Structure formats: C-alpha cells, structure tokens
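In the form predicted alone, a lone chain appears below as structure tokens.
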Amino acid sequence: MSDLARQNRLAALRTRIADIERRPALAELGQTEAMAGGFPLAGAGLSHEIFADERRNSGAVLGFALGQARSLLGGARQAVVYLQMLAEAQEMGLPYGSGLQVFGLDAAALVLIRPANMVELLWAAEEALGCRAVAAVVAEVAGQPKILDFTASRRLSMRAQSGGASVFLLRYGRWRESSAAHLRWHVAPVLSAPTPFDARAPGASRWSARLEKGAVGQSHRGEWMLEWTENGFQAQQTAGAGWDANAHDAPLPDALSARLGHRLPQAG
C-alpha cells in the first residue's frame, strides 16, 4: 500500500471516528428499542446508572437492573454478569436463587463475581462487556469511589457499545455526579400490587423509576409505576396519573394492631 493510500485511509478512519464522537449516544436507540407493557426498556450496548436513594432500597435496584437485563437474554447471550465487591456480599448478601426463578430469569444465568476492590471491578467489567455469551453486566458500586469518574464511566460506555452488551451500576445516595452514563434511572420500592385472595397480604412488586438522563424511545426523562409480571414490567401509571411516588414513604395514621399479623403465612 502505498503512502498516499495509507493517509486517505487513516483520513477516512480519523472522520469517521469524530462523526460517531459527535452522534448523540442514543440516536439508533430507536430501532433496539422493545415495549414492555407500556414502559420502553432500553436496546442493547447501552450503559446504565441506576439510584437509590439509601442503601436499604438495594433490593429495588437490584429487581431493576435484572428486570432489564432479563429482556436482553438470547441468542448466543446466555449470561448476566453480577459483580459485587467481596465486603459489599458479606454485608449486603447474595442474589438468591429460587427468588430469581421467580423472577423470570434462570438462575444458571448469572454468573457472581466478587472482586477485591474498585480496580479489579472495572477491569471484571470491562472485560464481561466483551464477551460475546453476555446479555449484561450489573455491578454493585458503594459510595463513591475516586476512580469511577468521567473517563472511567466513559470506558464503559464504548465498551458497552462496541461490545453489544449492556451494564447496570447500581449506586446509593441523592448526589449526582459528572458521567458518560447513557441513561440514569432513580428507583425507588412501591407498595405492592394487591392480590384478590387476600387484601392483607402482599401482591406483585412495584417500583417508581424515573428517567433522570437520556432518553428512551418517544420517552425523554419519563417516570412510571411499575409491576412485576409473569411478561415482565408493566408500567400501571405515569406521573400526573393520580399517583405520589413518594407515597411508600407516607407514616401510617395509627398505631398498628396486632392483628396485622394475623394469617401472615398466607402471603407466600
């Protein structure tokens, strides 16, 4: 190849690159897009931040992010990849597995990673969202760690996108920080469905989620109520619709009575 050749291909190569660069990072969502129940769940090889506000709605997050990368499983993508720092598990406990049967995802699935420490997370990350068998990467990310900044999410952005695969950081707190982050979600646990067998037991999981970054679809920082079905979510509400999101946060009226408890054992 001569020199002339060479320097129009690397000219090329060098306008192409500047021009994906420049694309807004969901311009092709559109067409990976899929609808589930009314709620528009995000295509492939995109990267997620998903917050809660405390750490004791880490339960939601978690619900969240599988719910998500469950919709990604096929084909020769088999694998959801959990990542989650060794004191974090012996802190915050493990996925349990009969809990995501019912959940809908297979719990040969997921493959748990514990990691030492932030570095060998990313690195874990990075090297999960290469691989061609996995649908998602979900990593548990506590507090907020000097080397996950700008040009950190950034890495994983590209390698979510170049790679097909999607990544889920579950993080905690009301701060927000600078991030490359494709879409940012806050979620927080609803008061469950009720059930027709029983008006004091529990029904199907609910969530609010909102929409604090990017856009999905027609939907550009939406909120919605969420619940579990054997299909998947399904948005019940919207924002505007008659419904508080802060409403799980609400004191009871009165004191409780003891016969709260009665017939407990039938709620599963």
Given for the second form:
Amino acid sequence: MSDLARQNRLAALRTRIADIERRPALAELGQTEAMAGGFPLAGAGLSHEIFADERRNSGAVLGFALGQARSLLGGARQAVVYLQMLAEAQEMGLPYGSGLQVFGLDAAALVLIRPANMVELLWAAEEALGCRAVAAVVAEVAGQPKILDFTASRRLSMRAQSGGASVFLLRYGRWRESSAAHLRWHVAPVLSAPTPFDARAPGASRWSARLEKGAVGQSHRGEWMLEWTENGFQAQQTAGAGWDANAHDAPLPDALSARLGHRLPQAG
Amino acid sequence: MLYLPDWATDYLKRADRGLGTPLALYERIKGGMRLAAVDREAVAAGLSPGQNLADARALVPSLHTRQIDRPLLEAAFADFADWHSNASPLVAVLPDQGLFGDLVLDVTGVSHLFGGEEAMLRALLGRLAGIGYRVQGAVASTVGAAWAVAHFAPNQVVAPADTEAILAPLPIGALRLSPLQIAGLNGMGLKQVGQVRGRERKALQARFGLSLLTRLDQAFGMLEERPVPRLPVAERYAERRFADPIGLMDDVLMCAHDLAVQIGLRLESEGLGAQSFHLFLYRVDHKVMCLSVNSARATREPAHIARLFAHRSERLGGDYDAGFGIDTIRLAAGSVSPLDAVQVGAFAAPDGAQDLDRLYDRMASRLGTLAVLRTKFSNTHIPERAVQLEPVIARTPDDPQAAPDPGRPRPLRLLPMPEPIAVTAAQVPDGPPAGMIWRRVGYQFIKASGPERLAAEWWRSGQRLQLVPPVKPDSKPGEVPPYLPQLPRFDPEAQTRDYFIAEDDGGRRFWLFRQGLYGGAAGPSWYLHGFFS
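Compare with the form predicted alone: the form predicted in complex with the partner chain:
Next comes the full complex, this chain leading.
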C-alpha cells in the first residue's frame, strides 16, 4: 500500500472515530436509520422517552410513538406491545383498533397489556423487550413514579439494546428527571393544515417534535414540524422555529460537538 | 363412596381441641332452635338431629352447643374432598344430599394401585379413622348402590352381580328419597328396597313422582349417574410423593420442573401437546392448592411449563401457605391436542409467532389472563362495541365481515366509557359545537367536521350503552349520580348519535358525539368519546 493510500485511509478512519464520538448513542448500537420525508427515523434497539406537556395531549403522543414503531415492524418482529396500567384506561383512553389503520398499523399487530401497578408494568416491559418477535414496546407512564428511577430506565435501555426492540415511554409533564433513555422527545399537537375540500374540517395529524436528548442520524437536538401522510412522517418546512438539522448533512463542525457537551448518552 | 355421619362435629372437634363432648350443633328453623348435627356421645345420650334445643338441654344438662355455620363447614368439606384426589382423580360431593358428609370417589382403574378394591376401601377408611373421623364406606358399581350400602350396610365391596341381593333387604331410605316419600312408602307397607323394585312403575310414578323411579334406576345401574368432579380431571399427570413434607416455593417449583419433564416425555411419545397445566399441592393437613396456567398454543416443553408456574407463583404472593408441608405434588395436563415433533436446530426457520406466544403465556401467567389482550373486531357500528378486547390466550377466530371500514375516520384512543361534556353554542339541529368543557377545562374549537350519524341498534334494545353519567350541578360530592338516560330500553331518537371530529386551538383533535336529537323528549346530551393523534 502506498503512503498516500495509507494517509487517506487513516484520515478516513479518524473522521469516522470523530463521528462516532459525536454520536455515542449510535456508536453503541451500530444501527442504521432511514430518512422518511425529511425526518430521520431512529433505528431499532433504542429507548425513547416521549414527553407531552399535558395528559390531554395523549393522542398526539401515542400517534407519534406508533408512527415510529411502525417502521420497526418487519421480518420476525411482528408485534408492538402496548402497556398501560389498568386504572389509567378511562383517564387516557385505550388504543382503538379501528383507528390504528390510519397509522398503517394492523390491529392484529398490537397487543395490549394492562398490569395492575407500575412494578408489573416495568416487569412486562422488560420481558417484552427480551422477546425476539417484538418490534417495539410502547409504555404509558402516568406521573412520575418513584420506581421508574435512573436504574430502572438504565435497565430498560440495556434491555432494548441487547434485545433489539425499541421501547417508547410515553410521559406527561414538564418535569424531566435524569434517565438513561437514548432519546428524549418533546411532542405537541399542531393545528392541522386545511383539507382541500373543506376548509373547516381538520386535516391530517400534525406534530411539533423536538429532540431534547440524544441524536438521530445527523441530527442533534433537532426540531421538526411533522405531518402524517400515508407514507409516514413528512417534515414540513418551518421558518424560524428552531433549526432544522437536516440541512446540515455535511460533517458537523468541531465547534458544534463541543457545544453539545453530551458524550454520555446515559447521563441525562 | 365414603359416608362420614359425624363429619360436622368431628371436624369442629379436630379444629378446636377445647370443644367438649357431648356436642350438638343447632340451627334456627322457623323461629325454633333445633339440633342439626350431633356427635357420638350425644347420640348415645339419646339425642338426634331435628330435636328441639331446649328439650336436648333438658335431657343432657352437660350438652355443649354451638350454632351451625354451614358455609364454613361446606368450604371445609370441599377442601377435605379435594384432598382425596390423592387417592382417585375423580372426587365429587353430592350436592343434592347435603354439601358435607358424603364423598364419591371414582375408583375405576385406580384400585389396583392400592392392591384391590377391598384393600383400597380399608386404606381409605383406616386413614380417616386414624385422624378421628367416624367413617363408613362401600364400593359398588353405581353411585346409588354405593350410597345405600355405605349408609345402611357399610364397609363392604359389592360386586356388580350381588347388587340386587344386597340392596333388596335395605330400608327404603337407602334410595336417597325425600322424607315425605319415605313416609308415604312406609305407610303403604313398602319398607324395603326389594319391595319397591318389583312394583308396577306406572303406579309408583303416579303416586310418588318420577324422582323415585330415577333413584331406583340409578341405584341398579339402569340410569347413568355422573358425579360432577370437584377438580379438573386430567388423563395425563405425573406426581411425586415425599417422605418428608416440603414447604418452600422454590422446592415446589423445582419439583414442578421435574414433573414437567416426565409429562413432556409422555406427551411426546404420544405425539401430543397440552394447553393447560394444573399443579396440585397436597398439604399434610388435608388441603389442596391448585395452580393453573394456560398456554396460547399446545406445548410440552418442560422449561416453558416450569417458567409459567414460576410466574404464576409470583402472582400468588402472600396467598401461598404450605401449612405443615406438602407431601404430594401432582402435575396434570389438560386440553391436549396433537402436536407434531418440530425440528430444532440447523434448518429451523425463526418463527416469531412461537416466541410471541411464549411471551404472552409468561405475561398471562404472572399478570392474569385478562391483562393480556388483543383487539377483535365485531360486526357493529357502535364504536365501543365494534372493538372487543379478548385474552390473547383464549383466541377466537376473527370475523372477516367485521373489519373496520377505512373510509370512516376513527380515533386513535377511545375512552372505554364516553364522558359527559358541556358544550357551548352548538348549531341546532345537527351542527358541531363551538367549544366544550371537559374535566373542568374549557376548549375552543377552530375546526370541526361531521356529523357522522350512528343510529342505535334496534335488535339490541335490551342493552343500554355504557356512559359515564353526567353529574348534576346541585348534587353533593360523593353522591352516586343517577343513571342519566332514564329512558325506555330502546328509543331510536334518544339513542341516535351524531359524531364530530373537533380540533381545538392547540391542535388537539377530539371525537365527540351528541346523543339524542333536538326537540326530543329528553333533549340531547353531549359526550367525549376519543382522541385523534
């Protein structure tokens, strides 16, 4: 091998290492992610926390989680497991089979688990993450249960990582505890676009999603305005609201990685 | 057939050693206190059931009395009966003869384990007599004959050919008749079974009813009588007896695994798999605990079965009580179906379905069967009925007609019971509201679409829809609100719903409906039913 070739190769490796250092969550997992309509979809084996400010946004949060979980289905992974405590059903509503179709999710693929308390919910989540046939676990977490501490979330993250299924914890409130989740989202519903035939009718679902922790693809802490189409999420061009990380497909400048100051994915 | 004439008093004396003799249990019948059960000493002193309590006290001043607690005795006898399943898999209590005292064991195919019917009867009687129960028993070819012999000519084995000869001289009461029938027959001079047996049947039926003939036929085997077993009867089981009783749950689970290996081998040799497994724990103090687990698909893999029991035992928690120890453990397999051998290894395709079923089994065994649910569509347009949640373990086939219509927008989340809302400025007669108050928070709607009219199903007029009843403004806190739609069971106008999708200024999309029409008798009421994403 010539000197020049070796130099080039070294340089390429260095860039790659630098890249990995900037994106620790991905380095651990080596997963791939796909861009869907300008929105990077996270790969499998990650733990997500999806926050909404209030419980009445529960529909938006579930839609966002299922929209992501849908992309993980396939092959031997056939099921999405939904966990909700028994007492929460009337409070938040149960996923409705007929409404899942809009999200391209077959109702047969969703299994509802209704444990009596938080301990059993976490047990069931871990158990489901260990199964090779589960694509995603969507768990409804009401309030700030004491038992879901850093250790518990670390357990979930490691389970997700080793098992290869993703876990989505649906959380409500403005308070953030330290957690070991790989990614933390903040999701809020957004007024829908007008439909072509009836200006007064609500259109397709829209969300504003902010990545508060972790990185997906080239995007760190991005903010997107998303709309649901039959092909999945479609990012909308928003002017001014945050910055769209997708514009920065080129390697990140060094200054940015310093600004992120976020080497450890587990520290929250 | 075992008959324990003094079971009630024997049991109480065993449970409470301080109880003195003679003992009599009394109950209140029509305002009077009468004896319901008496022990041996009381009988010797001249007392009998049915006597007035005051008379009995006068006859025997040293009599100890207690009010009879039938539910307690019945429950205790049920436990006692279950314990006998270590002798025979089919144990029954005869409910029409009183819920304690008589015990039926099916010894078919079992007696050889004890060395013959005679030896088995002696063993069963001996072990009960040893712990202080007065007991009589008999083995016969029918339940009726065994009952008769156990009560009136006890402790013998009746060969099928001798049934006639042995039953004939027994008193008529041996046929399990009502006191009225016995008195009537005695009045006619028919005092023995043999006398009734030869009579013309028509006349007997006309005078004493069909039940006399039924009992007669049952005793002589003309009519089959099947006792209802107390515990599930399993054809395939494996059991282990311990010389020293064990108590720890871990030991029990380890033993369950060993038994699962045995039963798995047996099922494999027969080419079968089972879907339900029952673990019976026989305690030395004559109680049985039964743990049951179910599996979504037939299985015979010991590790899986053992894990299900491990999860099931975690749900048991504080209910597990080994008492003085467990001396026999039995694992029974039920719901068997053919299961072909599956090749595991090189060419096995990774089939996710099996992993999933395993997962659901584990979850159902720990969280309960009703906690692991799947969506099943049913063919109706009332939203809360169109989707039913059914246990994954007990899967029923889907109805192809019931698949939802993709053209109708349906919410992502549905409230199990619609909640009442107060709406502002709804357009009369069938327009969407401009805003609502739900859970004490006001919402202003920017956009809305609808209505989608869903009429009530007249063919299900007997069922009311389940709604959260709205609270009247003047009701006190804690007061149970009256069931609001105090409407007739079916009223097409009042139960018609108009559904709207409404979006508020924050982008939240709600699914709400108006039940009833404007101008109707009851007036419309508004409910929130679901959330879109």
